[in-house]
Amino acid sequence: MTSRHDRELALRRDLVEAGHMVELPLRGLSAFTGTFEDVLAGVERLVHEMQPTEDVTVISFPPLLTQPVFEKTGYLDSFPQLIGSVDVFTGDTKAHKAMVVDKNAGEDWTTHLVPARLDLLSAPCHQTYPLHAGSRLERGVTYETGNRCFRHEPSDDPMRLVSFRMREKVCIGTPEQAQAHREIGRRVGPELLTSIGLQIEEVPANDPFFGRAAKIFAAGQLDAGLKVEFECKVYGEEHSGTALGSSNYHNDHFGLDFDITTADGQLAHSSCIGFGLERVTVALFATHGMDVPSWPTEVRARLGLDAQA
């Protein structure tokens, strides 16, 4: 059996010798050319124009974070191991000389740099809930964001990026709104995956938590169904999926973080779906091919390429 390594290292290859993707010299990091941007621009419009669509707030961030608000989504907690920040230089002409002769003489000029209070973008929904932080919410709202993030997970997996972008709906509002709008996702997740010629699997998931309670943390994720993934067996059907994008109830997490209470003074529930761009669109040339004329038909017209043949 071919070893799922290999078959990465593959469909790398395969895909740079296309002349889809450009590799970079750091794992994890990868440049896209203009076919792959056409079919990953038809794969966002396909999520802009899926369910939910009715009183939706499409609103773009800039991909980082201020360092209280990073704090309080709780993700320094529970995946420290993902996480990324920003340091800048403050310093003056002589601070300046200093790391100019650190960085010549091949040592660490890094250590000239002090914190931002920056951190980088890990899921776009961070992104909302500040919106309404200390706030009562007199009925629910549901916004779609999307942004570049950052995962601090290097691999030669080209359907596991360092940087990479993603295109979520969120829904903040009562229990039973948050719940609905995950149900949803559930169905027109794979809806929408499976109209572009994909084979995908709804999966009980759970988060990577880190720690010593990371196992007792993920077992009660799935034990309460929070989390499904729609995954495609891009490597094979021996190997195990990848996910191409989720669903997740998140409870009252945000809400108690951020002090957000619905209109009965209660704690606010929120819910995602949200699609990993790249992925699905690596996903769709593993699956058809890398010339992407030859892909069926109705997948083509789904993504809107034949109108810019």
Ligand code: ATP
Second form
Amino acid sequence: MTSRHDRELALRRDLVEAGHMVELPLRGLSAFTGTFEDVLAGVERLVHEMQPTEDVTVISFPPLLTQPVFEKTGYLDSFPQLIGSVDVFTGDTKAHKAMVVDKNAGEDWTTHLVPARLDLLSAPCHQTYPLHAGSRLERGVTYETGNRCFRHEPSDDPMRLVSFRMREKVCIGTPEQAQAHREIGRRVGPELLTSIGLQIEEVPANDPFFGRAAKIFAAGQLDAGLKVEFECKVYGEEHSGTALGSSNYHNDHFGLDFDITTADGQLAHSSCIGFGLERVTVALFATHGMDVPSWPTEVRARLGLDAQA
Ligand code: ATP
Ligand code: MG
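Can I get the form predicted in complex with adenosine-5'-triphosphate as well, since the one above is the form predicted alone?
Full assembly next; the chain just shown is listed first.
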């Protein structure tokens, strides 16, 4: 049996040889070319058109969180292995000279930098909770937002990147509103993916918690049925599937951390449905082949690819 890793390398090679992906000199960083980006734009549009509720605010943010907000998301506590932050240079000309000398000598010049107190965004939804921090929501709110996310999980798998794009719909409101949003996501998420010819299975999922309590947290998340993933068996039936999207119910986790309440004075609950845009796009190439003009007509039409021909 071909190992999963060999299959990952083969898919990566196919994407590179077809000219859709360009490898950058660091594991987990890749560039993507025109045709790939056309397909990805089609996927992003489908996510946009997939309206879990009527009243959605589309909003875009920078791919950075300020340190106090980042701390509140809880990401550092649960997933320290994935995080990254920004350093900047604030010195004078003398300090600059010393830094350049170190760089030219092949020494570690980053010791001349200081933390900017900015953290790289791990999930687009983290930008939405601070909008309502310390406030009472008279009615539930739903945002659609997309961003470039950073997760330090370097891999040979072209579906697991260090920097990738995710588009999400996030609901903050009463438990009923947050649960309803998630349930709509569970229905329309797989519908979206199957409509572009992908074979999808919904599976219960847990996040990769860090450290000794990881197993307990993961089991708690699974038992409570908080997260489901839309998996595609990109590397064959005999290997584990890959999550192309997920639908998460956070309970009052973010309501508590950001002090958000609802009209009845209770803590706000939240949920989100998100798709990895490169992941869905790579799954399309793995399923339909490297030659986009020969993809099934309905799939091309759904992705709006014929309009560009
Ligand atoms: P996985 O179990 O594969 O690590 P995840 O549970 O960490 O995925 P989520 O946090 O639910 O993923 O993020 C939503 C979506 O973002 C995923 O379903 C996937 O499509 C995409 N995604 C997550 N991590 C990556 C990554 N490292 N590279 C590319 N896409 C990713
Ligand atoms: Mg992950």
